[in-house]
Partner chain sequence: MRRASSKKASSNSTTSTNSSAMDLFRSATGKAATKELERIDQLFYSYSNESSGMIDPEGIEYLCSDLEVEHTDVRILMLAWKMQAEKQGYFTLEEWRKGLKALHADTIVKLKKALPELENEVRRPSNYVEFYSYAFRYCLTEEKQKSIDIESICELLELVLGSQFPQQVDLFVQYLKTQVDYKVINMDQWMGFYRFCNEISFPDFNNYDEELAWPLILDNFVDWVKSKQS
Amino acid sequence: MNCSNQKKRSFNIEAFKHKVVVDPNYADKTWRLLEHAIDEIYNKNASGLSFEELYRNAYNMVLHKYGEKLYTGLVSTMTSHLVTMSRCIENAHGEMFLEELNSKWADHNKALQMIRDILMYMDRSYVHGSQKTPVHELGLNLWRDNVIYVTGIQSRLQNIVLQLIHKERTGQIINQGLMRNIIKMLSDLGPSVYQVNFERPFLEASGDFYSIESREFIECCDCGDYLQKAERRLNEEIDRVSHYLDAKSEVKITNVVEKEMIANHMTRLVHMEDSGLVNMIIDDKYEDLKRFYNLFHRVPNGLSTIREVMMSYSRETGMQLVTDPEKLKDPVEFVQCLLNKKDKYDKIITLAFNNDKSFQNALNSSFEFFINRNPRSPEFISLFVDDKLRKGLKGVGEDDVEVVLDKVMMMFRFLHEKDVFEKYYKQHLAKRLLSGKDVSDDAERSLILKLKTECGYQFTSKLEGMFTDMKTSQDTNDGFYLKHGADLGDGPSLVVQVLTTGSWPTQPSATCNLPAELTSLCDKFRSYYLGTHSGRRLSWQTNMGTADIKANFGTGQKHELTVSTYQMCVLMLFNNAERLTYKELEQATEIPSLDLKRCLQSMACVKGKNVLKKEPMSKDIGEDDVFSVNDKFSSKFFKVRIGTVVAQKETEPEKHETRQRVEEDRKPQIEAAIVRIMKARRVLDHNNVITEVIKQLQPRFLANPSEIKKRIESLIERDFLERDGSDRKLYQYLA
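Three-dimensional structure of the chain by itself (the form predicted alone):
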């Protein structure tokens, strides 16, 4: 059968002929059923209701275009019930007011949930389409308008809630669960209800409460007690928020406490007599200081207030230290006091101030300020190092040595005149190396490595050269005795340290007449050394040497004395004379007067080391004094070390001489900096040259602008720079 030729059929769908007639009273009847159901729900008789039937009835009303009737009927019925509820709440007395309010709120919420379930279709279709308020939100708004905003309830609710909070603040127990429900009710009704009816008056009342309380506390408490009370109040408010307030209120209420208890009394707390910040620092009250920091951290300018007071106090006490004549008498004690002071503040910053970098920077600034107010700080720090590396670190563990060295480096960083420290450190290191008095080569090298890391290779290259010379000298001595050892016989032995002039501190070549036995030995060494090293010169630095000599005293006592070269020259003269005057000793040895007096003082005036007798006996050496061997000298030690009495600090002439050498050494450094800057910039005005030179040289020393100006003039004279023809304050670099 051919389907393509078959005629196609068409289908038409006609309208339903039977017309559905809706009962004219349908809407009223259905609403009465729903209204009755709502009444029963509010009356707590909902158990006999068919929610399925009620949902269908509400659904049909909306379907048949009676959504408006259903919605307005709902508003009217709910309003009626809420008005009844509000009367019950108003009639409640005393503590029952909040109980009744909470109970009726719970009933309304439960009823609202059931009603929303019944009218779910109306919510989804009619309410959405006509832009009405959804059922749940409508129920909250009606509760707000017909219960909370009722005159007899609104002010009463606010007053009772604030009274309960006041009671809790004064130590009384309240029903926190009930408070939580009431506050949550206000919060659920919307931010404006919560803020207007509770939060704003709560914050205002809190401000008044803490303003009065803080004034009372500050009059009767010391600073530590006051801070404890403030901290406790702050924690109480934070706990109160977690127990029954809205979480968003935490920042606001803590701001009120901080303002009234901390910010408004900052200055008085910090400067409180006998218990303020300074007293806490003096007494190391870490817990109180930590509380100070944590509370002041919360208020504007709080930390800066603490920081300024700490900085001011540390500067004041630091200036007292660096200007105290008694402290300046002992350089080692002076530096130890600085270290103790720094340790004290570091501990406070670590334990109490949360390792705050701004506090550490402020402290460093204070130390830098007052340490450099003492022009002898570089010398004193070097003397402190010298003391520790000579004897102060004996028996100390490696880690503890590093701690001491790190503290030294910390002090070193504060110095403006690091080149002055370098000058003294080089002198002291030279004496330690040549006398063999350093405790540990490792400690010496560790400190040099730290200085190298801090200041660069140039700063320590000469110091490292000194160690190289010591090693080379040992090899040279071995070579000398290998060649001439057999010729020397039983005479005196000689150990020579050959020092490179540029590496070691400049020493005036003091004349000294060595004993004849040593003079020939020195000549042999000179011949050997110059024979193996061509083009070199040797000059003896007898003021830097030491000697071991055997001594026999009248009592039969035999000792080996370790003395300086100068002392050895003096003692050897008594082999041929029983008594010698100061003048005779000076003439025979040609030792400079100051050095001769020091070495005689150490051998005649120091108890336990007095191998010589002096007439007349006194602490000082006079030019008319007469000396002889002390036949009664005795010591329980066979080896007796007799040090030279030296001033630990430089004398004024020595200090002046060192300062002159430093100033001379700075000149080429300033000139080099000027040339580097001008070479890079080609043309630069005077003020900028000064600024950049100071900045470039700051790691080593603070360059004096007047000295920079002199160096510029010198460079102009030597054709490194020239002044601009039209502007004399402008310099040009000449290639």
Contents of the next structure:
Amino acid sequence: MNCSNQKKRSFNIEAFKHKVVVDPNYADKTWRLLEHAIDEIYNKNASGLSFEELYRNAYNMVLHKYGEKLYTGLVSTMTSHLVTMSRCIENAHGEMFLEELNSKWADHNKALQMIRDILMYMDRSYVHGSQKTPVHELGLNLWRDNVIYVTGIQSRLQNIVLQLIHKERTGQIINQGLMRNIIKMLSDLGPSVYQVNFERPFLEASGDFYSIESREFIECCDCGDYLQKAERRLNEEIDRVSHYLDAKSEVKITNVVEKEMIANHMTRLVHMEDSGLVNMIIDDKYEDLKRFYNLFHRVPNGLSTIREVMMSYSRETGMQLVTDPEKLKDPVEFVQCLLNKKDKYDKIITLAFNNDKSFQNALNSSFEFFINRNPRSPEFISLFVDDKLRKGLKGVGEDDVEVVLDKVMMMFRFLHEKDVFEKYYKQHLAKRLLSGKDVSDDAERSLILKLKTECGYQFTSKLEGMFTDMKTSQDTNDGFYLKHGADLGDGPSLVVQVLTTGSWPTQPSATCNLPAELTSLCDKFRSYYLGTHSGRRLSWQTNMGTADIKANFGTGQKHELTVSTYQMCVLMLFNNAERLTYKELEQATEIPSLDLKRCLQSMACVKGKNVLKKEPMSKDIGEDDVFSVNDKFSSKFFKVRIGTVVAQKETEPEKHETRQRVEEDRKPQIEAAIVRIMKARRVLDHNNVITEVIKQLQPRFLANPSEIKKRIESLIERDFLERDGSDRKLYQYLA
Amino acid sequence: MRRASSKKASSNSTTSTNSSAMDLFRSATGKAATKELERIDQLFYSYSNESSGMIDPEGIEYLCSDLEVEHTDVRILMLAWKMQAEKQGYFTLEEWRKGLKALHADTIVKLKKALPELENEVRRPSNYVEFYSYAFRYCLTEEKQKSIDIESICELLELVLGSQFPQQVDLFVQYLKTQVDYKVINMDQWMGFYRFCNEISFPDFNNYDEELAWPLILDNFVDWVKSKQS
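Would you mind giving the form predicted in complex with its partner chain, to go alongside the form predicted alone above?
What follows is the whole complex; the chain from before opens it.
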């Protein structure tokens, strides 16, 4: 506070103006004091110094405008100490070099801190005002310039550090703590020092190291081993960073390892003979595959490379499967192979490929590709389902049933020609329902529900109609016997299934003369039914029925035979005749010859089912062949089944016929789609019509552009559409 | 040789049903016009069939021989076009009048002289499309008929396009005769072929794109030619 002679004036607080005696040597004296202090600090003799005093002195210097002198002095003093230090370091031998460097660095830092504290005021005012480097930073820069950048030290430091790292990489132990301090020193000196003096050469050396190592390994290791080694190295480097490098280097060094060990050898690894990716897939080596995935995930195009190899291999093996005539002989086996294959790859993708969606998609697309290369896939899948539903699911738990059906649905989804599947499924379902055997109702319903969810109501409405018919028929039967049961007495009993045409697969009706016992019974049923449902027409489907008949053979053997209606008609004739020729049988039954021959063959030429004798004993049936009851027939079973109603793979001509019917069915569907689209758009160009039609029909089948064109022309001819007068590419809707 | 026929005094009676048309005719330039019309009518009756009142195929044959033109010549077809004749092989009085008036021909000699000019007129690109489509319709003999059998189409193609696009027609006729997919050709396909000849480079078909809206039969034709060439 300034005491002046001013009385009773308000107090003013003014800046301190110390009337100091200006001692011309003041600055020098003060500086020398401080210089001495700095020397002592560097000589580790700081304990005798008074912080207060030194601080005050520095403060005063700056206050009296001697900041510059102080600063310059600091620079030169510090520099000289550092030069001394650097000589010590230079003189250190071998391993001591780093130790020396480390300890001197520690000393310098300690000194710097104390000096900074003492010169704090200078930092805040002079330095700040004249835009000089603050003390701490100055100290670092001076260290950098006078120690690190000294020729004798700079390159030596770099080499030793890299050597040590190399040593560690070859399995030897190094002093990680020391390394950490040295490296930290470099990064404390600034990012450019760290990068120029350490990181860049480190990365380069690492690149060379791994380049050599990878080339060695790849010559002598198999794929799995190599990947293990690569993984190990990668983990090593990550550890190294965490132990003694700057965290920012992690990405850079891992990139180097990834590039040298993986990216540069990607193709060779994947395609390595006997141990590459394909072999691992074949042998289900989940661990190895997982490693593959994780490592290749890190490099550009790594995953896509793996994915493509997996896709092309699965496609290749799939194509082999669908074109192998041996595999195609047994439809159920074929589909089972498909399911097994899918399971295999699903497991690989789950366990090894991290459930990666892009892999799942690639797998699906290759399945879609080869499944549709076999034009019989829809039929075979339906036969597989038929097999499982008929007998395969007994004793299988409910959940397992669901699992199998879901897997089948997966295959179904891949099909392009879903309408073909529908046709076969209908046929096979009809056979299952009418076979008289127990059908697993729950499983059947479950599958139809899945199909409905997938394809919509229309797809399954007819199938559901078939089930309804079965149920209704049971009620009708019960009603019939309730009404007429008494009249019929001991005669043969009838079980009728009334099928609604349109829901069931169409069959051409064939002639067949039923035995007398049955005709009256059938007529009674017919009149009963038409009594309650007038206006309907009933026609007996003799080619789809079964019969249980009791037979007494010459040896006294009694059996109950389950046969088809045709077979029953033939057998009943032998109640009134010992021997009959083929011609006589044909005349009496009026069964179409192809069917009659097949039915006779099944009863005369099959071991265990030969209830008839044929002369001559050949397999072929001739006009004059003679048939008689085989009195010597024997079987260990009382009930013998000689039916021919089981669903089977179609013969060539049958297949051809089904294909034709499918093509015919598609025509109106295509036309309906075209009309729907044109009605909505009114005017549309050719290419868009094609695209839209294909899109609309895709849930059922893949429409062929030529076929669509044909339908368009047909519609033009019938005046549903016309071509635009001026733009030939456009079509117009004609209301 | 002219066919003798009793001239019906009821030339008036045939026109009683379309008197307005007659008026139109007469509304022209008086006596000279009337004279011309009379001569046209007379010419008609010299070829027409008494009972039907039309020139029938037999009459047309005579006409052709008088004109010194084969009755399968395309110029007769052009004449029919000029008349806008509806029924193949028959000309009605209306049609006859229409055609000959337009050609300014009231005698056989004049008619004959008018034929080359008629040809030129038809061959003008703007008219030719119309003529081409007329030719197809002219061959539809039954009511509700929409297509023509392959045999007839081949002949018609020769007749109508044979001079203009001989190579295309030759190849296409060959194709039509060997393929089994199509038994008849409809108007859309007929017109399509004409555009095809005009737009598509031949014989390489380089600018043909079967993904465009060309009729399917032409897609098949191009495939057939290409497979023949290789």
